[in-house]
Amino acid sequence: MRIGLIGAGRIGTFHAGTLREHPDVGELLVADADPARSRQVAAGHGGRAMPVEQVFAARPDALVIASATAAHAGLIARAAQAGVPAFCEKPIAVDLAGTIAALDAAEGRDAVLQIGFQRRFDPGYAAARQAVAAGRLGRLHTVRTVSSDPAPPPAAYVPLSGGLYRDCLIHDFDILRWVTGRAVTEVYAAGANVGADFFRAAGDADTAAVLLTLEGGVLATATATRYNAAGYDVRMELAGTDDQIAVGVAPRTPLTSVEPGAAPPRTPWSGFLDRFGSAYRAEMDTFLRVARGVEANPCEGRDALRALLVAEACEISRRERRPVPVAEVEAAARACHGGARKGVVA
């Protein structure tokens, strides 16, 4: 397969390594807004560097979009127009208008679009999903998620990120639905600024907590912070009437028990590529099969929209200090974008 890779930053470089080693990939075309960076990544991974226009002109068999977020929606539309199956890192866009427009462009041509929610490909989350579906926990009543970065991103990134709910917690919002099989119906969100001033200047929070109500009355909490020097920490706990289980609790989890005799954690996870490297590789392998038409798409564009609606509800809740039904945000989006081909979240 001839694969186009647009974006040669940290995650794009990781994908380049995965694609280089994949037996189904015969040619890798690399483009980036910084030509020097695309040349460096192409040279290091046996690919060819070229401008974006040339990637499309080469008629690749599939396209991997790992560029800056602002370029995602336009590249999705171009891939759909060219009939090229596309994989896109989250988010499609940082706002509902851009997300829905890109989905309309893709769905209007029945184009393949897989979204990068890599936690779905992590063995722990997959096992939790199976446990819930099999009824092992009895009646599910409580879920807790934790997402903690060891250090904040660069100051220049924050105004472009969409904020802590859209950039970081959106993974939690997606995995909550995927593991439990239940949509989020209402949120109550709070945010705090305890670190660098550039978060507050961008209208963002560096620490957040959300209380979420899921279908059937299941309660969930999701917390996130940009400051956790102990290491990269992503976990989920699920509790039911018969049992409770946890994802992400392992020897490298940066969580120290103060109980007598408890062993300290081993070298903690340093970041998302360290923690989820195998999940990213499994995700890309799946995409190549989806692009060849031999496997169904496990993470469609509408999944990104569903998670974004929850993030949008959180932003409103934080700003207005009130519970916000997700249906309220969906109704507003539908009113503004009534022409969406499949409605808003259908």
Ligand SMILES: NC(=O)c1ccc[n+]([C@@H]2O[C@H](COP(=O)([O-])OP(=O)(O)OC[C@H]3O[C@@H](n4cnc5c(N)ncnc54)[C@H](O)[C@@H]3O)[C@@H](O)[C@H]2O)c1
Given for the second form:
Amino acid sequence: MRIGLIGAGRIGTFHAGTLREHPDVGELLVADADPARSRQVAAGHGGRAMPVEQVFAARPDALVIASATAAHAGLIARAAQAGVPAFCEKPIAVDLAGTIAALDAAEGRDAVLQIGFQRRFDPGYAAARQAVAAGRLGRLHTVRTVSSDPAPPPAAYVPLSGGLYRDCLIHDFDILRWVTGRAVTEVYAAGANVGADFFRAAGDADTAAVLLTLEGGVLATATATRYNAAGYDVRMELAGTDDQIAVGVAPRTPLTSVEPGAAPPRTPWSGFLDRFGSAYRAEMDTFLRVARGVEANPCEGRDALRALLVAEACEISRRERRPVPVAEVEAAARACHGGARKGVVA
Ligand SMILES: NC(=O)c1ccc[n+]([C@@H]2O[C@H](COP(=O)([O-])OP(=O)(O)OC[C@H]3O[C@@H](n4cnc5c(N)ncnc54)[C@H](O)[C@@H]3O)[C@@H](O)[C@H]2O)c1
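I've shown you the form predicted on its own. Could you give me the structure of the form predicted in complex with this ligand?
What follows is the whole complex; the chain from before opens it.
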């Protein structure tokens, strides 16, 4: 297959490595707004560097979008117009209007669009989903998620990222629904600034806690921070009337028990590529099959919108210090969309 890769930064470079090693990939075309980066990544991974225009002109069999978030929606629309199946990193856009416009462009042409929620490809989360679906926990009542980064991203990344809820916790919002099979109905969110000034300057929090209500009254909490020098800590605990289980609790979990005799963590996970490397490879492998039409899309564009609605509700909740029903955000999104659609999220 001839694959176009747009965006040769942190995650784009990792995807380039996966694509280079994939037996179905014969040609890799790499573009980045910074030509030096595309040249470097292409050279390191047996690809050809070229401007974005040329990637489209080469009529690739599939496109991987790993650029900065601001460029995602436009590239999704262009891929749809060109009839090229696209994989796009989360989020589609940092706002609902951009996300909905990109979905309209893709869905209007029945275009393939897979979103990069890689936790869905992690064996632990998949096992948790199965356990919930099989009723192993009895009646599910409580879920806790943790997403802690060891260090903040570069200062320049923050103002363009959409903030902690849309950029980081969006993974938790997606995986909560995927694992439990229940949508979030209401959130109450708080944010804090414990680190560098550039978060506050961008109107962002570097640390957050959210109380969420899921369909059926299941309660959840989600916390996130950009400051966890102990390591990269992404976990989920699910508790029901009969049992409780955890994802991401392993010898490498950067959490030290102070109980007498407890073993310290072994080589804590250092970052997202370390913790989720095999999940990123599995999602890309799946995308290539989805692009060839031999497998159903496991993570559709609409899933990005569902998670973004929760993130939007969190931003409103943090700002206005009140519980926010997700339906309120959905109704506002529908109104912006001209009220033409019955359910923006349907
Ligand atoms: N799924 C995950 O776990 C995960 C992890 C990290 C990043 N991401 C997402 O991936 C995207 C990239 O993140 P990153 O950490 O690699 O950022 P990055 O800043 O390291 O890289 C982004 C790259 O995009 C390029 N770029 C910007 N605008 C462009 C345009 N219009 N056309 C072509 N290239 C353009 C930049 O020059 C840069 O090289 C973000 O949307 C982020 O949210 C997802």
